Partner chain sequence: MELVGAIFTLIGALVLLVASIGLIRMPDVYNRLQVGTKASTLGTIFSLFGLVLVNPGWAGKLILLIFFVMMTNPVSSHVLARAAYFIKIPLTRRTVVDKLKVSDSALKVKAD
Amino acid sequence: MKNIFITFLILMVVWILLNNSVQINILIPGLITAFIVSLLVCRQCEIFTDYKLTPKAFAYTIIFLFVFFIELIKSNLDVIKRVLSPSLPINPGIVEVKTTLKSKFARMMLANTITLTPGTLTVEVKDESFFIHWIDVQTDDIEKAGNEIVKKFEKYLEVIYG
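Chain shown above in sequence, structure on its own - the form predicted on its own:
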């Protein structure tokens, strides 16, 4: 039931954003469509089973999105600076970082967050190890690399997904 509810909410938010209106004649078709699609698609899906429907998890979701957007802007500016620099100051490499996340969905969210942030790309995930291509490798130490790349996102995902 939780999967259907969360899918319904996501579809309604997308509907409202796409239509840019909350008028009743636009909301009703959206409600009906979102409800039908949620029932058809998520009756047996388990994608949101790890998501905690608590006020704390919701607040951490908002904070996580804010932190992600800040890191996205910072990393975009860093990559732009590197590309525009005549000496192209990069030190690319693949580093291994460890995560404490247990949930498969939380790990997937972490991998996607890392990949969406310019300058990093999740290459492989094995158990608690993430192998990440980093545009400017600053350390080979797993713990230091993890603190630099993963920890800023991991603490929020732990609360949201467990």
Contents of the next structure:
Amino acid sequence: MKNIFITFLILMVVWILLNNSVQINILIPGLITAFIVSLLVCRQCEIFTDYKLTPKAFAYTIIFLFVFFIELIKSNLDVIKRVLSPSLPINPGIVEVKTTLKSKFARMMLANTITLTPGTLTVEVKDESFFIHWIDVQTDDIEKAGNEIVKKFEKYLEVIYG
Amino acid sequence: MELVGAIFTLIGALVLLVASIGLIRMPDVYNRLQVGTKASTLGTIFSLFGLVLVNPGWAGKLILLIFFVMMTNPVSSHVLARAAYFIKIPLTRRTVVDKLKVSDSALKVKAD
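Starting from the form predicted on its own, produce the coordinates for the form predicted in complex with the partner chain.
Let us now look at the entire complex, which starts with that chain.
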């Protein structure tokens, strides 16, 4: 039920953004199509089962997007600096970090976020371990690397997906 | 407004330029993916955002595009990196640590 509802909401938002208007004669076909599609596609899917439909989770989603965007810009400045400096100051390696997140969707979001943030790229996910290619390895200790890479996002995702 | 939009688009283009320089300069496939993912994501976002400012009528569609780029780019580069690792494309000689190699003897048997 929750899956169908969230899929429906997302489809509706996409429809409105694509049409760029909220007139009633445009909204109604969208409503019908989104309803049918979400029923057909999402009878068995369980992507959003862990998403909490509370105001707090919603607020944290917004904050998370902001934090994410700031980290994205920071990571880009960092990469640009490395690429343009003549000595190519990289120190690459693959490190392991552990996550405490249980939900599949939250883990996917975390892996995505890691990939888009400063100098890190998720190479493999196995059980609780993320193997991360780090362009500038500072420590190969699981705990310390975890603090450095995943902690700042984990605390938001924990609230959002539980 | 048009001027600001043009400046944003220009910044985006410059970031994309740096990304392509990075592709040439980086020593192995993983570092290239790093540069490729990050810089191209921000470059695309800036260019599209500049377009939003120049032509506000397209805002909805362009925001959708930005969102799709942000969601799909990391997935594709993760899959590429994973595939590259499991067909044993070597890491560069400057690599300092490789935890995955140590801990995945079980997975290696499966891959062979």
